[in-house]
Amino acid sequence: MYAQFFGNFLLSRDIITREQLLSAMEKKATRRIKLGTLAMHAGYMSANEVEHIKILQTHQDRKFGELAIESGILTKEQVDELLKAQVPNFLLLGEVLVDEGIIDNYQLETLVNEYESESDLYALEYDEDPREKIETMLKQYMQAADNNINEYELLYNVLLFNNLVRFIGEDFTPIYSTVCTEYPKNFCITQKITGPFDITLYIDMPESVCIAFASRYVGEDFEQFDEYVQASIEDFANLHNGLYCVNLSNTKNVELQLMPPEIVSDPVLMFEHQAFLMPIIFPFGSVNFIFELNDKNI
């Protein structure tokens, strides 16, 4: 999931464009990372050395491994350890916008290791994805949109990116999630939970981006915005939100009600209590979640 947030952070830092990002998740998902990029992230060479390996390799028809040990930079028990590693997926996404030309060497090495500081992640099993560790991620990035959510709506919105990567995909992006007092609409459903507290979820998009949202859901190309596709979206908020009731009975005895989900049929929405927009990019569009609280002093 550490690539959803490095998006992110490139995005709050005007490294990239939504464009560009949107251009560089789509070219990701067929792409195999390089050796240089791993052997920097590990510490093995630096911007320097890569881009002295790249160089030499536009003389030699040789593989960037064999060159890095022919020139002394890595050892083959290097290599071969690079080979064999789980890497996060976030450098990937950077080695997409270098080849794009968006950042160089130099620059993803300097962004990565202020990426890393910042979402302490030096000490981390990138394969695992330990959710310690994403929840305190997630709190970062709704503190840094000045949302301070409290640990129930923390919990709620943990389970919904794990939700989107388990069953729409993990190329995505979440934006800083922003005060939403109304909202003009596209295709919107909604869904409420009621109990000690309530949170009303919107999810909204155009119906393009519905159809292409349905289809990775269920897992069938849908070729129309119909009642199939409709229903696939109310069923995955259904599924989130039912879920999330699950996990909150178990682990905090907490018990609430889960509503129906519904169509919105009004053109703008209002919110009565506090809401929060975060839309949420993925290579065929933005998907708007919209969050509306009332905690009851909880």
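Predicted model, so just to flag it, every value in this text is computed and none were measured. Residue numbers count along the first chain shown, from 1. In this text, the rigid core denotes the largest set of C-alpha atoms whose superposition between the two forms falls within 1.5 Å. Compared with the form predicted in complex with its partner chain:
Once the rigid core is used as the reference frame, the Cα position of Leu22 differs between these two forms by 2 Å or more. Asn163 is not among the residues whose C-alpha shifts by 2 Å or more between these two forms once the rigid core is aligned; its shift stays under 2 Å.
After superposing the rigid core, the C-alpha of Asp204 moves by less than 2 Å between these two forms.
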Contents of the next structure:
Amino acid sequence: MYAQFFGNFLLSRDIITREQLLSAMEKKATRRIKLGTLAMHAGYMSANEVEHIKILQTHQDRKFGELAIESGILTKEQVDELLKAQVPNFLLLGEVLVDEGIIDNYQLETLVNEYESESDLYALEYDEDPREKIETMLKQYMQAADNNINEYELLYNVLLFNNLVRFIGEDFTPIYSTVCTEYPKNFCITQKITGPFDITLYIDMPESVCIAFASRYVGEDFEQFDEYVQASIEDFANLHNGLYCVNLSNTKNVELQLMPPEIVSDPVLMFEHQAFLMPIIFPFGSVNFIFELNDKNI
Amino acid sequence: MKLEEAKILISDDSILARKQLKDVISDYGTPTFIETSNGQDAIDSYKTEKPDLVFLDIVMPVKDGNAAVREIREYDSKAEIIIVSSVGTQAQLRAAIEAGAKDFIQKPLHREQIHNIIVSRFEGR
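Having seen the form predicted alone, can you show the form predicted in complex with its partner chain?
Below, the chain from earlier opens the complete complex, with every other chain and molecule after it.
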């Protein structure tokens, strides 16, 4: 968790391209992390020491942990602890980038340190309310993207991130959102919320990505782009927007009306009000969320 | 009444939501299912099919769930209607109960909620 922004952080620093990120995320989904990367993250080994053990491994056919213990760099207890530890998602991403030769271990060490201190990750990991953490990180993310959104719109995005984690999986990276005036769509559904302000959500993705998204959401292995797959995307929007209406009614005393979700038939979306495009990259492809906002001067 | 002999009307504009509800109910028996995807069709089907239990979504095209509850209850004051909705606000809950719904379930569906509704009304296999 909280790793969703690491890919975005790397993009914003021009360390990687969007294509490299997508490719790394695909590879990350099917691999296990190396002990050296974990030890470096835990502060037990420097990048230098990891490289040293890797060189030793080219001479001796032995496990990384064994050699690190023998070299006096790690203790057996530390190795056991690392093997049992839960792997931070962003470390796996970093490791794929190292293996691809896009960055080296020295850069990874520096980048992870910078990422963690910028997002205050150490302090966040032990905090008790994940919603607050995501809110903090999203605020930073939105400010960095220079998008002026109000309190209600921020809550909308925080809930969306939580729902993606809960219902689809936490292995995603959001790309900085951009203002959007028109958009050529793939398969796209839309749902509108009206009230003191309006939010119209569009979820757009290619058919192959729909199948993977729907499979995760419903927990079934869909194989073709059929009406159940299409309904799954609408259902996700409906669930998210429904929860948003409940949250605002309970916490802000704001009553909103939800319209039924619809499949968009126009080939190009044209927006009447300010709209933001936020691509979310999963290992199975990019899911594009567009929010059209009419704040009606609230 | 045995579940096998029952008619259950499910009205939801999502084919996925209808399938998920049918799948859960089918674990307890095999009633006759009638499906509609908007509130007006639900009213029309109620009048022709006289189902023993109705599950209605609120947010639907043509006519919403609460309007459908009112019209069905005007036609049959004993109609057993359960609202199933993703919008579980207090206001929606109140509106559904005032319209005449017997129960309100918030999506996503939880098996226990459906279990309670089915076993309290029907005998199993």
